[in-house]
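Presented below, as structure tokens, is a lone chain in the form predicted on its own.
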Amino acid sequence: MKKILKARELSSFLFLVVLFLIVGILNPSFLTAGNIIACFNDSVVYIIVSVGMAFAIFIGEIDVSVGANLGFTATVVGCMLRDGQNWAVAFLTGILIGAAIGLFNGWGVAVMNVPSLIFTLGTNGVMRGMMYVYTGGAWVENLPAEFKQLYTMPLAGSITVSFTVTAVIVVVVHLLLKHTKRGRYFIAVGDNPAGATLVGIPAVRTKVVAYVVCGIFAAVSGIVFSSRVGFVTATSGNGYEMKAVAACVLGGISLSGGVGSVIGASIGAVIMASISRLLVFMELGSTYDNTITGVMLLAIVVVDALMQRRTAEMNRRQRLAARTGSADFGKGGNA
């Protein structure tokens, strides 16, 4: 029980109920069955692209390409399925093209030791220009009326199946990380580099690994995406890096590395999904929607800053606890 109370998760979790109280006493029409599991329903894509940014989150480095991989992979599938290609085809086309650009940026980050921030920003303005080139601006539209009906396909009730297996992908990514040895190695690279590569573990090829990971989410979540618009633009998946870093800091990732879970993640995303819909039911515009989000990115992260610099300081004074207790038994023994 006490180790459940302190998990970061239940914090998230918790804020993710208060605020649904706090917008059902404003507008109790919002708490019904129908609003709560639609607000679940709508957070597959920011779920599925937090997932794979908290993998970069964890080693300690960030990835501000994931809004143009998700962009990217969406139009190139897009296009594809609008043509007639096969879907399996599609699907596999899309997801190398994530990896691929995870790799681009794990090579970046990891091998060349190019800060992950610059290098990912560099990624991201070539593919979002790459998304210009390969459609001439144009939308990407017409798609197969079937791949667009995968997102709204219902389950059981109002819960639909894209989010049900969204759901479990979550359990079990989380699953390997915590009960697995490799799945362990990035948050212990995040942790402590430097310590992790004298233990045995591969800090470069894990760091490597975790981008690739999340390119091939951001993949996925591309693939997701355009089933769930319909279309595709040149400017889509704009904005998505920066709600997917927002859901992961606010599911208890710390941005220095190390610390949090995909749990987490997906919590955090279903906040920051859940963003749009609230407002409405507080009467107020969509416009505001931006404005929130970097709001609450600010103060996660003036919160995540205070609450490091405290855990420094007490572990500082442990140490010094620790010596000072050591050398007063010693001169206490020497008497």
Given for the second form:
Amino acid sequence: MKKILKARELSSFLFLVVLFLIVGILNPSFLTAGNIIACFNDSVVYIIVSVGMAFAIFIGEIDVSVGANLGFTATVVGCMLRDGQNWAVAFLTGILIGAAIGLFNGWGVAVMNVPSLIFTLGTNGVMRGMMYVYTGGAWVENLPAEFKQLYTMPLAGSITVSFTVTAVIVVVVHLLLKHTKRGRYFIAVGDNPAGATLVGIPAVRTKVVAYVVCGIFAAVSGIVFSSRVGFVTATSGNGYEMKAVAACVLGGISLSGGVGSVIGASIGAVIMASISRLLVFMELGSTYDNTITGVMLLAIVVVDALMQRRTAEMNRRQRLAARTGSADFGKGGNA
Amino acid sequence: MNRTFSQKIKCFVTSWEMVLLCLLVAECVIFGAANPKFLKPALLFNSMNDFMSICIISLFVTFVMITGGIDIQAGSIVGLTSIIIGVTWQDYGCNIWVSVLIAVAAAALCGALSGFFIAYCGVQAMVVTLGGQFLYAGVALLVSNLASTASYQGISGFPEDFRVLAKTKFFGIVPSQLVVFLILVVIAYILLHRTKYGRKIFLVGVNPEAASYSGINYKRVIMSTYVLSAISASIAGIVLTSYLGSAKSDLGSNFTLNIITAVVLGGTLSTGGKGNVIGTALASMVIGLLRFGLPLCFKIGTQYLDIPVGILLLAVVLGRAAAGHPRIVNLKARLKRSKPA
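Could I see the form predicted together with its partner chain next, after the form predicted on its own?
Everything in the complex follows now, all chains and molecules, and the chain you saw is the first one.
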């Protein structure tokens, strides 16, 4: 029980609840089951891309190419579906593209030791240009109707199949990360790369795998994106990388790596996806979207950094106290 | 300086700036060969108006990256500056120069805010400037809502003495933007390479702890670099607004990749501690000419320009990483040893 209370995801979840309640107080017509379920249903793309981003951040790196990855996959898959290609083939191609982009990023960052932001920024530019090359700047339209219905297909009541599947995937990924040996590698590498290497964890390989996973999730979100929106433009997926980072931070994942969970990332993603809907109910309009996102992101990271500094200071004091033998600061310490 | 003149020359010829200079010449030759129009002085100088803002900003983003930080918010500050000038001038009846001052002050404030979070709260530069990018672009959008004209139209009709700022042509051909850029290059060069403040920036980049032990207020130094880069972004915003003759909130929104590429290509280490202004200036010109020459000479659409720039960035960082890779370094050492003395 204590463990649950201490979990960082809980504070994000409480933040989400408080956010909903505040909007509910300002505008009571918001607090209906339909609206709240719609908030969750609409966040599927964000959740998937944020879970991928979470892997990159777990290992202490970042991947700002997910937006272009999402857009490029959506373009390619969209074109294939429009041309009557088999769905399975199209989806598989998309996922392979995502994995390839992830592999390239992972190679540059983990093997060649290039700073991740700069390397993925370059990949982002290249992939964004490739989208223009692929379509010539035209929109990808006329996707099959069954494909477009995929996103909104209801499961029970107004809960969609896509959201349910996503939620199940998130939980499975969470369990894999927390309860398998290889899953825990990611956190270990992010927490202390040198230490992880010393205890025999293949740090470079883990980092590459994290990037590949991130790429695959971005590709899947691209497929979901094209199903949800129904068309793909040359600027589709612009800015998703930033929103995904923001979602991860909101979900309690530390950007220095090694802390957090994909559940947190998903909750953060729901918050990010709900902002525009909440703004409508607060009668502010979507022009506030960027401002609110920026303020929330800055507020959360600054508070996070200050809290971390405080814990570090407390731990240091505790260790010092333990060493000098005074029992004032809790016995043992947590070295 | 006890190096002889010939040593200095040798040092210069083998330097990275020389490589950039060669690149610049090569670009001129290749583009000129593909389309002789490229080398027409009037056209060439005119084209500079389109990319000078990138050059101006990258000069001071170099400072940020030398301290080990990164600045991806500069692009959004360009738009913020532009729209503040427009709105304060059109809707609040300020004198145009007063609006310019207000805009610069606002930009400096934005830089200071981000710099404060980075230096004093210890948040990673990348995240803060990421948040800043959202925030300042959002604020720019909100400011544009205060205007009486629709935001997509932009605010135009600026007085002539403001438009003159970017329209003047020295000797009938050199655009004033280039002159502004050259002045800023000199200022940045002196600031970074000839003053105590510049040495402090390098020391902070190499080792902030050592810097603080030697009595440098490294937090203030870090914060000041963000203020400088924000001010340079505001200068770019002013020049761009004056050149286009219209104030828009989304100016500069696609600058980030170009700025970072210019700084990295200019020889600045992304991990900090090494870099120089001349390199950045040359590199930004290389990128600018690339963005001008490719569409003109090879009929490549402007939407595709992110590909060459992105590839350039990847090639540079990969090349540099490969040069520092243990295996390559070993190989080099072995080659040197095996060579007869």
